[in-house]
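Okay, so here's just one chain, in structure tokens, the form predicted alone.
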Amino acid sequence: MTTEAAPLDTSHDATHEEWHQDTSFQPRANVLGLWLFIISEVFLFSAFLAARFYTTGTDRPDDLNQNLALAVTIVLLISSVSAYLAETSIKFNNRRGFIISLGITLLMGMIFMGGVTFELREAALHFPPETPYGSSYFMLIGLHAFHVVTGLIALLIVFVLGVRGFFGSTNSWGVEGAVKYWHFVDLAWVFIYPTLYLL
């Protein structure tokens, strides 16, 4: 008496080999994460912000160097706009515009970098971290800055794999990850201008 071996079930290896093929949720994974990794340092900035006001009301010493500070801020703002252009020229396959306008920004954030260090020097002397506004002014400018150079960081790293070729029309997550990152550091420093230069 002879027996039909009974059909292998092959449903649950299908399932499991569509799974490992379908990878759509990779990229809403991604931004997912980086939404929410900025959204805690948005909380950490805003602890911050809200401290200076804690210590010392709105009062600021006449010492601020009023026309450096407005300075980096403009030349952050530019840097953010030639982050986008280079976001989107890498999305276009336009490595040439992607090369000169990350080379931009990489440039912009050293020269603002430049100025926060010499303004520091300068406001050690006038309202060092001692005092009431000198406490609020080092902790949040050294909050920023360390966002700046993380920042800087990781568009150096996207701009030597860019150059290599590693990024293109169907693969530009790391540039627009790294983008959004330096747009929320940018976005960062228009609140703390105000709050420690002008109000």
Partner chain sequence: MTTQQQVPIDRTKMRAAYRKGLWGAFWLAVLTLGEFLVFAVGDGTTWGSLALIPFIFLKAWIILDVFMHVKALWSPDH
Second form
Amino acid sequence: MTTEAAPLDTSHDATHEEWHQDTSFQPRANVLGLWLFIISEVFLFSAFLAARFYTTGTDRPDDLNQNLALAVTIVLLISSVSAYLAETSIKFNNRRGFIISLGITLLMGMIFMGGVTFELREAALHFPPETPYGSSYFMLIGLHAFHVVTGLIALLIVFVLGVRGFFGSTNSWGVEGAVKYWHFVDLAWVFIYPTLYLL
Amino acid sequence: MTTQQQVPIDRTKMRAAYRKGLWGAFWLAVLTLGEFLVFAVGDGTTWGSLALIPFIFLKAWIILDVFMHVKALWSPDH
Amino acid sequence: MTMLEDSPAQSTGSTAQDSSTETKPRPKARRPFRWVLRGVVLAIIGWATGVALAIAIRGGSPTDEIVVIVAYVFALIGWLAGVGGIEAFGRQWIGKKPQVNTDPSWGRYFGFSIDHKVIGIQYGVTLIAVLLIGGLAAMIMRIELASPGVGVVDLDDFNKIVSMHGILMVAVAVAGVLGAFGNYVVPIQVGAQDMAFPRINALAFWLLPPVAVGLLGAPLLGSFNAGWTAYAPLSVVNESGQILFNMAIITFGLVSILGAINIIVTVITMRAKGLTWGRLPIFTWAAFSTSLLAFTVTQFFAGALVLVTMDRVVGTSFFAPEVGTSLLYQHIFWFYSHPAVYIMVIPGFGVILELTTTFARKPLFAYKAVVAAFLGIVGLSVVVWAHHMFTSGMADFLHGPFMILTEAISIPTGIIFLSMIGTLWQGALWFRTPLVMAFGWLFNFLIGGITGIFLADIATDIHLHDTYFVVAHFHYTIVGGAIFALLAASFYWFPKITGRMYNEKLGTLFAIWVTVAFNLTFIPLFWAGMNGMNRRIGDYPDAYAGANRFASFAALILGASFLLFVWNMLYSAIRGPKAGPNPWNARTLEWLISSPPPTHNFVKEPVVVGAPYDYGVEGSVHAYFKDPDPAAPPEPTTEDVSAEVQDEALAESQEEVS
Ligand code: HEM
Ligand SMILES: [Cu+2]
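Mind giving me the form predicted in complex with its partner chain, seeing as the form predicted alone was just shown?
First the chain shown before, then all remaining chains and molecules of the complex.
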């Protein structure tokens, strides 16, 4: 067996020179971690979208409430813009703009949830979950609604902290994270809406 | 509680950033309506469904690029 | 105070290292179980609240499935809050600084510690315990199968035991090497002081006990009998234990995903200076590649189980025979579960190659090709899933492509074999337990791989599908490939983790014993399978009696070998001789620091300057430690911290992190 002189560092004594890893990686790590989580979620949504096409192809019943669907789509779009404005505001230290925009996002998110709840009730009458299309419908809307609710909770926490004066241009990761997640919720809807309503 | 530094707001840059987002939203709205129009005309036909695809991917790209800053992932100085 | 600081991101002072030096008295544990106890209490309260809430809203009884789901979610939240989530996350949501457990005594293993080394050990011990419970189930099955006819368990219970055994073991194989050694070793090998997200790392671990409790508690609701695969439509109509299975496995998916993201981000953003991708230790490459699979495809298992759950409680009809199709379940399920076999085995490849090069005292043969092979496997493994469905009635035109793609995977897998053999070739083999285990691994995985070809081939698979041939094959790959690697890794890193040496004689004896007994158990099952013996049935025709009696006998011997393993580990961890920092004379970073490593892994900054495995190459160096920059202002010293202050800090054992 060959032996190399391995350079060992086995000092046990407490010295004040102990190395501490530079923390500059953390912002990059946070963003990367969130993106990976979003990619992971994309896989879940694709599984469900695939299931919709696998079981029902591109079929869709005639009694879908198209007007309501278009309305909630626009509402979600508005919430996404205002989320963008909130994030931009806090990055420029515009606290007032931040609070107002985030408030609008929350409001729009809740209106969206209200619309979806109404839609689900109607759907249960026209194409209940027992039907093939109903299965896909309840699955996709349910999955998306679950993400809307978690996104709203995150935004609410950020909102309350923001009102109490927590964020600023140098400390905006909490806002950025919640807002990015919210945009992802919107992104998912971009695929789900045509899949269920327009094909 | 975090102490906020008193950084003066760079209003020109901020407005530019706002404007970028609003333009993104504008195009998203246009595409959404376009999509709806395609649906209204094509209503369930094969070409109608296929015509939706570019709308979907354009919208997705706008959200990724404008709202989510996806490009910042590969150009960190973004 | 600072001595208890555990956050890599914000350590204010210096610390004495937790090290093996006997000169420091061991800190005493104070109320070490209070966090777990608080978790259990809050979980019970959560369960009760969930039941009450669900019944208040829609009536029904506490065993209704929807009620169980709500109760499970509440209990899970209660548990997480109780074990430390309130301090680690909740405080931050109301604007306070989060806190984590920094108890320096052994009590830290029972709290919400964010030290990746503690978390690695927590995973390791938990999963070995699950492995032993699953093994017990295997023993019961083998006793039942020792002779034809119904013996100790009736046929319905047999199905439930098979299912329980299967899912427990799959969980161990998926999370074993990655959870225990991925957490413990990867940050050190990349020269980092912790994971990128230490608190999420802790969260991921603390999600694991609910998984075990959920699965093992399922018999209270009638257990589950649909196998670990939970194939619909049986999993839609069987007893309510299936709901607990679904919830537990969805939770387990979260463990995998959070853990995998953490490893990926750590490897990408936290590598030491000079640690280029081409110098990354092979185990880290393996953990990284595996994580790429785990954080994506795992969602499909969760998705499939969500659909099953919806069919059960919402009344959807995905898998209802008249309206839906059970093929949907199989596609979604195998889109996860085929890659899952590589999630189980790629970390094993990493372990085996890592220790082969160390004990052969030679550079790793074809390092770059191995990395390419890992990534190739990751890519290919997501396009072969339907080879599990050749007899399922899916469209005919899919058969050919899936067969060919599957067989293509044997190319990258073969490269890993070649690398191992090339490394051993003409090496100065140093026979220590890990290397003996590695030889056992080589033999087993060879058989597992070759028999796999017959299952990938449509013509032979149609005959062999769902027989004991399959059972023997996947035991050769999963046990032979993943569990053997887990055991080998346990020996290899034992001195690093505990600071003590295991008993070499008992270790070698175990390695030989387990290899021989394992082969004796499963070789006869190939024969039984080829002759048509069905899997997952507690009874069989008399023609297979001989092979089964033999297998059952050997299985008991196999089971007994684990007593030796556990004894060796436990006894040596407490009484074993001091191992020193680098008993294997290895070169990667974890061996260049003391055993066990100090709290923050590195006292001086590691700088990587060369390849990791240039054993025997004159003058080669992998890494050195940089002396601190004299120009930097000295940090405040804590040497004068008085005994009382330390004591106070111990009592608190909670420290703020940023
Ligand atoms: C002590 C060694 C073991 C013995 C004697 C043993 C024995 C068995 C037996 C008899 C079955 C039932 C086969 C059937 O009827 O289809 C089985 C199934 C299974 N075993 Fe093991 N086993 C052992 C260890 C393991 C380990 C370590 C793993 C994985 C890490 C594992 C994974 C599985 C899986 C996934 C199944 C399939 C369960 C199902 O069909 O749902 N086993 N085992
Ligand atoms: Cu497979």
